[in-house]
Amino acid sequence: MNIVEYRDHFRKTLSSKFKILEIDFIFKSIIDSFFKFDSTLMALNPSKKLSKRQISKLNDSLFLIKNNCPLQYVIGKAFFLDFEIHVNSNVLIPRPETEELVLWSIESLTNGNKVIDLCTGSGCIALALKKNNPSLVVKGLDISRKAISLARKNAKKLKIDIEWLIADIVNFKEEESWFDLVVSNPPYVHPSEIINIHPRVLNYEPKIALLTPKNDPIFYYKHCIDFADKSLKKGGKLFLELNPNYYKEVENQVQNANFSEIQIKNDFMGKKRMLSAVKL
């Protein structure tokens, strides 16, 4: 089989659930990804026979994607900010609304400042703070082990400087007022809210870093701004992505600690997704 002809296969298997340009999209990923065919390829040389290796690879990958299998998984890549980094199944799939929070946090950031990202997941969030200022000191922390193993690989892969920290938020401690900003995404998504979530983050994103306890959507929130109230200096900011359901109640939590200059920022859907404030 040459390589049209399993684009054409490719298209025929997926064309129920994606728009052709969207198959093409995700085929031209794939080849790239695992053969580092250029795009041109199709085009220049559209009768180039594939091996039995390369149609093996390309059948698990169709099987994967026609099953909800997110592409940054098939891949295992995914881009964030201006920078590529590994994903896989044991951390969520980097988001455009926390690339907003981190354009938004480093506003808030000079030369030499003290920075934690909290439920660190791939690392991104403390990876593009440093990138973006190598003056930092920044720290990531997962409870997950193989959370912190893939953010490990991708400082590694990006040559930045990160201390990775292996820990639950819920007793997690520091030394007190010594962070200049505390910036988390932690786990938002509460199982009542399961039934609106597509089953390609269902199925395969990690629920430990998706799912709150059914008791308490804001259980993470909670102890994310319980550790910026010990953790921050006086007028460091803590940095946080919302639950747009929940974002009052975050609000309310935020207010009853030691914290001023409270604001919420609406994402490019208009989805209050972001808030920021200053501690006391």
Ligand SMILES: C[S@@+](CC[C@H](N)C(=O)[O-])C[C@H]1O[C@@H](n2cnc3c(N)ncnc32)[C@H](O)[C@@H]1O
The other form holds:
Amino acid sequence: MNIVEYRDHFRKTLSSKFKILEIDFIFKSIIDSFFKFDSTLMALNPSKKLSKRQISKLNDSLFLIKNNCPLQYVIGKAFFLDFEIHVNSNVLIPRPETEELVLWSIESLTNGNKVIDLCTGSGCIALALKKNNPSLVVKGLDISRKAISLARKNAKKLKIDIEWLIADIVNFKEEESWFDLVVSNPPYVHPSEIINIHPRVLNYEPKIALLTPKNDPIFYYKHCIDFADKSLKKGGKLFLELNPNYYKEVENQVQNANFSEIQIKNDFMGKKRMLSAVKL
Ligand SMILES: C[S@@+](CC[C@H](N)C(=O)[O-])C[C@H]1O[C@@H](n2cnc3c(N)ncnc32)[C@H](O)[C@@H]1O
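Could you switch over to the form predicted together with the ligand, since the one displayed so far is the form predicted alone?
The next block holds the full complex; its first chain is the one shown before.
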């Protein structure tokens, strides 16, 4: 089978799920990632024969995409702002809302600031902050050993120096450190919201990265706020990515702790998605 014949098979198999432009984008991303075939190959050499190994790899990918596996997990990488990171099924695929949170928090940082990213996952937030300003001292924390192992791999690939911590936000304390900025995109989907989640997310992204306990939709926010309250310097800043359905509850929680200048910001979809506050 040649490359164009396989592309046509790919289009036909996925036609009920995606528009043709999306299918072609997925196909090109896969052949580029796996075989380093560039996007002009199909035009310049449409009869390029695929090896048995290549066909088998493409068949596996097609099966996954057909079964709602996100492209990023199939090719093992994702873009965040201006850089590429490894992703796998142990970490959330970074979202555009989180890029907005990073860009907002960058405005508050100055040289040499100490920063911690709680619930770091792939490390995307911590990596973006330090990449933007290498003078920062940045830590990234996650309960998942596998997530931290991937974050470490991402830092190594990008040659970025970050201290990675495997810890539970529920009982994590840093008595020696006073941070200038605490940032987090914690798990924030309440189990009652599962009905609204696409199978692509629900079946493939780690539940530990998504879901809150049934009895407390702002459980992780409470622990991030509590940590920030105890560990931020006076005048230090807290940045949280919000679940728009619970923003008011999170805002109240921050108000009841030692913070002022609480701001809520909309994301590009017009949803209340980010909070910042200043430690009193
Ligand atoms: C929504 S994901 C965010 C990942 C990444 N920061 C991002 O924005 O793409 C939440 C992360 O919280 C981590 N997590 C869940 N429970 C935790 C806990 N008790 N303590 C620390 N991290 C936790 C998960 O492993 C997951 O990586």
